[in-house]
Each structure stands twice: as C-alpha cells, then as structure tokens.
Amino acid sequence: MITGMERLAAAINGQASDRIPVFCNMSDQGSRELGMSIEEYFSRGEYVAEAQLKMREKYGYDNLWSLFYVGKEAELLGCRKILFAKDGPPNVQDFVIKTYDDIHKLVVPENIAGHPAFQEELQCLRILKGEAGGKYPICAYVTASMTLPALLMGMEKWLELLLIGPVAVRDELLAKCSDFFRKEILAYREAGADILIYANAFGSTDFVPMRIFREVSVPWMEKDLNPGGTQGVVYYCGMARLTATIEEVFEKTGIGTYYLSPLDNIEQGKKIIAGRALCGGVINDIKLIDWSRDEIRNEVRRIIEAGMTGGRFLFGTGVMPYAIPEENIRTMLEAAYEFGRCKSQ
C-alpha cells in the first residue's frame, strides 16, 4: 500500500505514483470526532493528536496536522486571553502589543522548546511520530515575520506601522518577529515536523503593493529563512494570490512548494514555477458549506485538470470551516482520489 509520504516524494520528484498527494487541512473538526468542546479538545496534545490520526484514517488523505490555533503563538510572545467560539477556531482575544513601547519591551523566549506553551504541541508531534513518522507528512503551521505582528497587535494596528509608521520601531518589531521565527521553525524540525508552512499574507500583493513586497518583504522573508534553508518549507499566503511574487520568491529564497491561492490561475501559477517546485491547487473550501455535490465534484475536476499537466501537483484545502457537512468532506476528497489518478505523471 502506497503512503502519502511516498505519494509526496513522487510528486515532489516529478515521478509516478498511484494517485496524486491530496492534503485535508481539518483542524477544529478533531473537537467534534472526539465528542469535546474546541476548548477541551486543544487543551492537550494527546487530543489533537488522537484525532488528526482518527479523521487520516478516516478520510484517507496524506497528511497530518500538529497545528492546534495560529494564536499559539502569540501565547508563546505574552498572549494570555484566547476566545474559543463553540463552532469555529479560537483566536487572539487579548493583543500583547498595545503602544509602540510595548515592542520595545517585547521579548522573545530564547528556548521555545522548553517554553510552557509549547509543551503540548510537542506532545502531539511526539505521538504523530510515533504513531505516522515516516507514513504520513506531518505539517506545522510558522507564522512569517511579516505577518506574525498582526497577531500581536492587530491587522489595522500594524498596516498602519508597516506603512505609515516609524521605520526604526516596525523593523525592531520585525527584528524580533523574525527571530522569533527562526527559533520556532528549528524547535518544529527538531521535534519531528516534515512539512513547515510558512504563513506569510503579507507575501501577497493582495496585501501589499509590489514595492513593500520588494523593499520590505522579500528581505525579512530572507532574513527569516536563510539561516535554517528551505527543506520542507511550504509558500502559503493565507489563501491571498501568490502568481505575482512566485518567480521573485523562488530566487530569493528556492522555497520548493507553492500552496496557490484559490483565487489564483492554476495553469499560470504552473507556468511561472516551469517544473522547478511543487505546486498546490487549492480549493476555495468554505463554499463546500453549501455547494452541491455536483457543484464541489465539477470543482474539485477543474482544479486537478488544471494542474496535473506535467506532473509535480498536489491538491489540497484552505481554511476547512467547522461548518462544512462531513458528507460534502467525503465528496470533495473521493472526487481528489478519483480525478488525481496518475496517467502519465
């Protein structure tokens, strides 16, 4: 039987496999296969991990999920309040960064490893190992530097500093934001993740005129990757349009897969990467709320059609609202298995 790790290699390869890889990015649903609370269910990780395994095995997809909520870590930089809703993700309910004094004051844990809100997604990721190391890509989840102060002050907050601000105090914040990183990437390699998501929405133009992109982004991106190199990484611009930054991204950086937004061309996206990367085809996942079968099946269609030419393609989800019905779930991914068949990749 093949596994979604060998599916991965293949594509990532550009060789032949029974099927294209397919990743399922199910986070909250995990509280509802367990019969918990969203809070109950992401207060350990033997939870989060029981049921990333429970829903693979379930669905049959190729990849698995340490990832518990993106404000994780804002706890790991200060946060202390996090709202958890009844049918949806928790999220930063208390900013660390009030006053620009408050970034001088911000301080970057020097072992996130040992860091108390860190403990449980070690767990996790120990019990993925142990359980799927070597079977199953395991994704973790790294906000980029130029993305990570919207959670420590908020988006108005820090668009008004990105772009209006005082330089010297939004690159002290970045400074920081980007050692923060570096430290929270080695901790995720380190503890067994194959697969780390580097969440930048301010790598978009959807987000940021091209001249911030090149000025400032594309160098704290840079910063942030070097040290440690590319291996594993994934550009994922938080379902923001990434065809116009992939070639100046790419020699910047050599990041080897490019998670496309829905909202991007596929054939384009593919003819600008030129067989040099993997490419993800995503699906816009919170219409699956309501789409029909058909509608989700036609979609699902287009999308691998689009993208399998030439092989190195995967296909894959955003967001996965709690609300999507789990039979529109099975749909959407027996359609990836049944269109993503390898002719001639």
Second form
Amino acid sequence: MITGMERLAAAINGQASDRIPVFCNMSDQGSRELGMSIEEYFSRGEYVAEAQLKMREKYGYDNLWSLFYVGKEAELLGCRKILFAKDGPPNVQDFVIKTYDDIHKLVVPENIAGHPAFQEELQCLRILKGEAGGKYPICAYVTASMTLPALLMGMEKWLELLLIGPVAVRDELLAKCSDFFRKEILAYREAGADILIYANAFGSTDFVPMRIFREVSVPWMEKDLNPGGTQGVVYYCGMARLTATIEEVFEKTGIGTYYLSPLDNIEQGKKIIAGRALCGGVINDIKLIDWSRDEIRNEVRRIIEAGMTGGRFLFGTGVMPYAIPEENIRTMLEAAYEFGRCKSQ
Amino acid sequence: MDPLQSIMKAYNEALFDTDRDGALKVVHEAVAAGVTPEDIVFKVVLPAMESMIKSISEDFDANLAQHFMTAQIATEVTEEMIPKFRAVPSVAGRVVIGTAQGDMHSLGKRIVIGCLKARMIEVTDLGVNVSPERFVDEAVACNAGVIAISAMMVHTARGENGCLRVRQLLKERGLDTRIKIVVGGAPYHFAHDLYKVVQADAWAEDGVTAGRVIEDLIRRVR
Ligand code: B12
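Could you give the coordinates for the form predicted together with its partner chain, as opposed to the form predicted on its own above?
Everything in the complex follows now, all chains and molecules, and the chain you saw is the first one.
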C-alpha cells in the first residue's frame, strides 16, 4: 500500500503517485473520537496521539499532528491560564506580556525538550513516531518570531508596538521570539517531526504593507530559519493570503512548500512558484460546516483542477473547526481522493 | 486646489503609508493655519474613512495595519478636536461592543471603536469574553440602538453563547425591534452569509466599513 510519506515525497519531487497528498488538519475533533471533553483530551500526550492515529486511519488522509493547540507555545513562555471551550479550540486567557517591562523580563527557556510544558507533546510525538514514523508525515506547528508576540501580548498590543511603539522594545521582543523559535523548531526536529508549519500571519500583505513586510518580516524570517535550514518547513500565514510574498520568501529563505489561503488564487500561486516548490491548495473549511454535498465536491474539484496541472501540489485544510459534521469531512476527503488521482498510473 | 482638499490628500497619503506621525503633523499644521476643529473631523478625518471604504469596495486591498492606523489616528484626532468644538456635538447614536463569550481577541473591536468615534457615535466598550446577558443588559442601560459583537473563532461566532443567544434574549425581552445586532471577525470574513446563520442584522468585512454599517443601522432603529 502506498503511504502518505511516499505520496508526499512524490509530490515534492514532481513525480506522480497514486494520488496527490491530502492533508486534513484536525485537532479538537480528537476529543470526540475518544469521547472526552476537550480539556481532558488535551491533558495527555497519549490521548492526542491515539486520536490522531485513529482519525487518520478512519478517514485515510496523509498526515498526523503533534499540535495540541497553539496556546501551548505561550505555556512554554510562562502562560498559566488557558481558556477551554466545549466546542472549540483552547485559547490563551492570560497574556504573559502586559507591559513593556514584561518584555525585558521575558526569559526564553534554554532547554525546550526538558520543559514541563513540553512533556505531553514529546510523549505524543514518541507514540506517533513509533506507530507511524516513516509512513505518515508528522506535522508540528511553530509560530514565527514576527507572529509569536500576538500570543504573548495579544494582537492588539502587538500591532500597537509594531506600528507605533518604540523600535528598540519591538526588536528586543522579536529577538527573544526568534531565539525561542530556533530552539523550538530544533526540539521538534529532534523529537521526530517531519513537517514544520511555519505560521506567520505577518508574512502576509493582508496584515502589513509591503514596506513593513520587507523591512521587518523578512529579516526576522531569515533569523528564524537560516541557522537551522528549511528542511520540512511549510510557509503558512494563518489562512491569510500569501501569493504576493512567495517570491521574496523563496528567494530569502528557500522554503520548499507554500500553503495558500483559500482566498488566494491557486493558478496565480502555482505560476509564481513555477515548479520550484510544493504548493498547497487549501479549502475554506469554515464554509465546510454548511456546504451541501454538491457544493463540497465542486469546491474540492475546483481546487484540485486549478492546482494539479504540472504536479508539485497537495490538497489541504485549515485548522478544521469542531463544528464541521463528520459527513462533510468524509465528502470532502472522498472527493479529494477521487479528483486527486494521478492519471498517469 | 482648495486648501482643505490638499490637507485631505496629505492626510490620506500618511494613512496609506501607516505613518501616524505624518498624519498628526498634517492635522496640527492645518489647525495652526486656521482650519477649524469641526472641519478637521468632518471634512478630513471622516471623508478619509469614506474614501477608504470606497476604494475597498472597488477591490483595493487595505491591509490590517492600514485599518488599525486609520482607526488609531481617527481616535486621537477626534479626541483632541472635540473639546475644541464651538458647541458640544450631538450624539449620533449609541453602541455597545464586546467580544463574544469565550473569545479573547480584542483587536477587531478596537479598530471598530476607532472608526465610530469620528461619526459622533458613542461607544461603550464591554471588553472581551462578554456573556450574552451582559450584552443585552448593558445595551439597555446605555440606551444603545446597536449591539456589536466581535468573534475571531467559529465556536464563539456560531456557538450557543454568542450572537444566537443575544438574539434570543432580545426577543424574550421584546427588544428585538429597538436594538440591532452587528457582527464581525475572521469567521464572517471566510463565510459571508454566516451573519444570517447567527441571526445578526448586519456584518462588516473590515473595521472602516464597520463604521458606516453601524451608522446605517442606527438610522434604521431611530
Ligand atoms: C493572527 C492569527 C493568529 C495568531 C494570533 C492569535 C491572537 N492571539 O490573536 C496566532 C498564530 C497565534 C493564532 C493562533 C490561533 N488561531 Co488564529 N488566526 C490568525 C488570523 C491570521 C488573524 C486573526 C486576527 O487576529 N486578525 C485581526 C483582526 C482584527 O482582523 P480581522 O478579522 O480582519 O478584523 C477585521 C474585520 O473582521 C472587522 N471586525 C472585527 N471585529 C468586528 C466586529 C464587528 C461588530 C464588526 C462590524 C466588524 C469587525 O474589522 C476588523 C478590522 O478591519 C486568522 C485568519 C485570518 N486570516 O483572519 C486566524 C484564525 C482566527 N485563527 C484560528 C484558530 C483556530 C487559531 C487557534 C485557536 C488555533 C489552535 N487550534 O490553537 C489559535 C488560538 C491562539 C490563542 N489565542 O490562544 C482560526 C479560527 C477559525 C476556527 N477554526 O475557529 C482562523 C480564522 C484561521 C483559520 N481559518 O483556520 N492565530
């Protein structure tokens, strides 16, 4: 049987496999799978690993996740309060940085792998590696230095600091976030993650003008990525559009995969990438909640037809909302397997 | 060129470049040159927002930084100018705003508030993680015609403690025709019909447009 890893390798190398890789990013849904509350589910690495393996098996898509929820990164940097919901992802409730003084005081842990807040994720990665290592790519989520402050102080205070605050304080914070990023990505690599989702909303010109993208976002991306390299790294702007920045990111960092926004034009994205990297065509999974069977199939078909020509393409989702009915998940995936079949085989 | 027009042009350019100091400089020089505080707000700040709304509707992609800066400068300038008005301006309407229960994302709300002030709309900020009961109680207490709810996640937009529950409470208390609901935030951005699903009266794609949409709603309840 062809594995997800083989499909991905074929796509990266521009070869045909049985079908294109299909990435389905489910996280909170794992709790439903194990019949427990979201809060209980995220308390143990064993639970997350078990549900990840179970869901992949049940639906047949190609990737696995070590991500619990993004707020975990804030926990590594001192956040003690997470707001759990019964029908959605956990959120940071208490910001680590409330004043500029907290930026001076922020300490990046030397040893992430040894940090208590990282142990359950490590446990999850260990199980995933043991059960599916080498067969299904294991994804980890790492927030870029330029976006991490949003998790530590909130988007509001971060945008204020970035746009009208003191540059020295901004750069002090970014330096700490970049230091954290490099340590975190290394920890994930050492724990066996194959794919590293580099999440950077501020790498999109939906968020900042081109001038700030060039003057601030790009240099910090280089600081994040150049020391450790871009093996397995995926450029992802939190579902914000990124076609306008692909060229520059590719040139400056060499990142090999671009995970588009559902609001991006896929043909245009493919054209800019021009066969130099892998391109992810992404469905608007917020609409997946209400779409009919036909609407889902048409949309999957549209995405795949737009992106599959010329190869080096995968089909993917965002962070799938908990509210999507199981039937719609199946409809989407079956359509992706059907329309994503490689004709040459 | 009409002097007001060239002031507006310079102000707009500064906004476009997300250049706060530049925009404030334009305003202060205009005041020094004799432009009245009323004209600064109603003939520079407000038309600048209107022209941004127009460009957006014609497919110009304003980025988040530009919305933030437009709101930020509008707030700063309006707050500085109002005390200098010859007469206390009349309130155009009242709004309460907050983020839905379970939602800690405050930025959208801040931008929307900034875009309402120059329209002489009085806004009460209820903060983040606001319960549906509080939205309604505070709207009644403030005599607000509009409840504005920001939600950045699907479960806080669609969930049972969000807009749907606010609607239900308004109905139960017979306030349905007197108070309108407007929503906004990422989920609405990705699903333009979602505001109907959650039974809101209106939504807005971005902060600057939100100012106009809310002003229109206020007119409808009056
Ligand atoms: C930046 C971002 C992040 C950052 C920062 C998060 C933070 N603390 O703020 C990071 C990378 C850390 C992050 C993490 C997460 N994120 Co996030 N994130 C985004 C992103 C890219 C932008 C959100 C944002 O802050 N925008 C700023 C606001 C102000 O901009 P805006 O929405 O355009 O607002 C305008 C309008 O909506 C309007 N408006 C706003 N409010 C109102 C109100 C009214 C009344 C009106 C009229 C108008 C209006 O005016 C605004 C100004 O123009 C969105 C995707 C997107 N492209 O929008 C996802 C998104 C919001 N995130 C999402 C998710 C799921 C998460 C996580 C929960 C993931 C996880 N499982 O852990 C975490 C939560 C982190 C936490 N808080 O604990 C999902 C939510 C959908 C869902 N599935 O429920 C989104 C939509 C991405 C997606 N499609 O999958 N995220």
